[in-house]
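This document starts with one chain, in the form predicted alone, laid out as structure tokens.
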Amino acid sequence: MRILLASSEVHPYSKTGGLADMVACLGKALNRLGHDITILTPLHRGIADAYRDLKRVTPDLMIPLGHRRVPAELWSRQVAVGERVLFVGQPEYFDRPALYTQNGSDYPDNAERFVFFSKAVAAVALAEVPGFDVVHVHDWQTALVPMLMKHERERAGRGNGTRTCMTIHNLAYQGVFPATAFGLTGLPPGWFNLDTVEFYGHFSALKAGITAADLITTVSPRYAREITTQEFGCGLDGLLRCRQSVLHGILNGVDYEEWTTSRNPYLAADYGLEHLEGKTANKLALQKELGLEIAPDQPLFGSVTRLVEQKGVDLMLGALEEMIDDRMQFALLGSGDPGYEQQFKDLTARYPGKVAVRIGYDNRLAHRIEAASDFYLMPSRFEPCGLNQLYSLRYGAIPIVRAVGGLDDSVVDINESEARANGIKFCEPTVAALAHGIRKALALHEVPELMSHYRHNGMSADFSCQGTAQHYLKLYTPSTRLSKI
């Protein structure tokens, strides 16, 4: 198959979260299964400087955008045989210090930026010879592509030779803009209606994709069910129920070549199931690096997260206030809401040697926290998939999670199966429930044989992207369908 993946961010070129990891991992896995892969993403600031092997593709595309025509440069990088990355360059839109926001607020022209990018994706998809079998787009930033392709084929009187697939990574982010932004798309004015893109009088890019894509996926089976309910549907549950026949949940996978505990340049020591002493060495190295008390026998809780309400950060703060006096340590890497950032800084000031916080994102430190931690806190209010709990399982950091979305699909509590237990779950989004989970972890830490059992289950589990890619290939093929879960 010839497959086009389109995303506003792709690791290692650009990243704000799990979207970048998933698209890169899926592209690599599909290519290794023998398919021709093109990944299309913006040429964000710094990429051209970091990757000098980019080659200019000529001629430029001219993208109609409202009353303007805006040039789109194309740059190509060959990653492997049969796998390339195409970058859409337009300095006015993408040569910026951050991908989506500045000083905590969205760029005011995000509608224009990502309508432009979506139109560039559609132009490449329609012009490529030989054509693509599948165009797979991700999240609201590219969700307009299926509708643009559908319109162009209808206008040109061509058949539907390319299937479109859209993955919803987080339904809470929908790309909702004033109705006037619809004029940028060039779609017929009559297409702005409740059955297509209108969302409470506004233009919703994500709704366009849900309406027009041949296939819709989310990043875990449970989340696929959750978003058809009023609680998790973010106002689109009715539409998703109508399209439930093409809605599938496929759990994200992990690139174990990067997330590995052996020969990992970010870690202080190698370790694995048969030699866990290296995990203790990583804990000692992190304690020294972050200024925590050097205490190999003290349970260390870690978290690498965006500091936003979705991630249950307020629950984490409340539970730590209640529990940190116990014999435990906590290390956090994250950024987000300035109020949450300050509260974690305050916690560090009040508990030096027990709490360490680093504001920002540092991929190397993320690996080191996972490797050093005994337990990993992930108390999300909702979580479409989550990747950090999957990293934690492989790194022997026992996850403590709320039983939602992909967390529920990947973590097994001892109450569900003693034989397969690999983590601790709680149900209610409350400080008390998370604090109870931490108490269970502290009790677990006192039973080395049980700790080893949990770690063995987690570290031997296979959440590789190869399995994810195989699920997608079944879905891409018109003659097959995944069974509903």
Given for the second form:
Amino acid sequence: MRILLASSEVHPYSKTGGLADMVACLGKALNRLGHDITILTPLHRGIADAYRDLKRVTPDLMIPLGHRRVPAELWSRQVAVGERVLFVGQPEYFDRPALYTQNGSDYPDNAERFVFFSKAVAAVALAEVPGFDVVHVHDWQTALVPMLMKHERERAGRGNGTRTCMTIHNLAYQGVFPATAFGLTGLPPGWFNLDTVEFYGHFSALKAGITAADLITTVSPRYAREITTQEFGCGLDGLLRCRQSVLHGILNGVDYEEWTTSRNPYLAADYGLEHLEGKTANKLALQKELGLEIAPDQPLFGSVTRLVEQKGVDLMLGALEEMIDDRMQFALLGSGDPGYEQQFKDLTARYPGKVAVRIGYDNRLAHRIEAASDFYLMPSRFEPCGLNQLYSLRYGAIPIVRAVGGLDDSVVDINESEARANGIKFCEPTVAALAHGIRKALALHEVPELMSHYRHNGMSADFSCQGTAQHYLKLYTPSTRLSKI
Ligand code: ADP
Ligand code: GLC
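The form predicted alone done, now the form predicted in complex with alpha-D-glucopyranose:
Full complex below, order starting with the chain above.
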């Protein structure tokens, strides 16, 4: 199959979260399964300097945007036989210090930036010869593409040779803008209505995708069910219930060539199921690096996260206040809400040697925290999939998670199956419930045989992206009927 994936961020070129990892990993896995892959993504600042092998594709596209026509440069990078990344360059929109925000607020022209990018994606998708079998877009930034393609085909009286698929990575981010932004799309004014893109008088990019895509997926089976409920539906649950026949939940996978504990250049020592002493070496190295007390026997709890409400950061802060004492240590890498950042800094100041916090973004340190930690905290209020608990399982950091979304689908608590237990789960989004989970972890740490049973189950679990890619392939194939979510 010829498959086009479009995303506003793709690892290793640009990343703010799991979206970048998932798209890169899916593209690679689909290619390894023998398919021809094109990934389309913006040429964000720094990419052209870091990758000197980009080749300019001529001529530039001219994208009509409201009353303007804006040029889009195309740059290509061949990453494997049958896999290329196409970067859409437009310095006015993408040569910026960050992907979506400035000083904690969204860029005011985000509608324009991503309508432009979506139109460039649709233009590439429609112009390509031979055509693509599937155009698979991700999140609100590219959600307009299926509708743009539909419109163009109707206008040109062309048949529907390409299937469109849209993945919702996080329903909380919908790309909702003032109604005037709809004018940028060039779609007929009559298409601005309740059945298409209108959301309480505004223009919703995500809603456009939900109504126009042939297939809708999200990143875990449980989240696919959750988003059809009022509690998790963010105002779109009614529409999603109407589209339930094409809505599927497919758990994300991991690129185990990147997220590996053997021959990983970021780690202090190799380790694996058969030689766990390397994990202790990583713990000692991290304790030294972050200024924690050197204490190999003390349970170390880790977290690498965006510091936002979704991640249950308030619960983490509350539970740590209650639990942090001589029996445990905590290491965090994260950035986000300045209020949360300050609270973590305060915690470090009060518990030097026990709590270490690094504010910022650092992929290498993310690996080192996973490798050093005995336990990993992920008390999310909601979690479409979550990749960090999957990385933790492989790295032998036993996850302590709230039983929601993909966390519930990937972590097994001892109460579900003693034989398969690989983590600790709790249900209520409260400080008390998380603190109880931490207490259970401390008790578990006292029983080495049980610790190694959990670790063994986690480290040997297979959440590889190959499996995820195979699910998507079945879905892309028109004749296949998948069992429902
Ligand atoms: P989300 O996409 O909602 O943030 P995921 O668990 O799916 O959550 O993915 C988060 C990804 O971003 C992981 O690869 C994680 O390691 C990475 N990440 C998050 N914060 C940081 C940070 N401050 N530094 C480095 N990597 C980070
Ligand atoms: C979103 C979700 C996260 C998911 C990631 C990749 O950022 O918040 O749960 O793992 O997308 O799909």
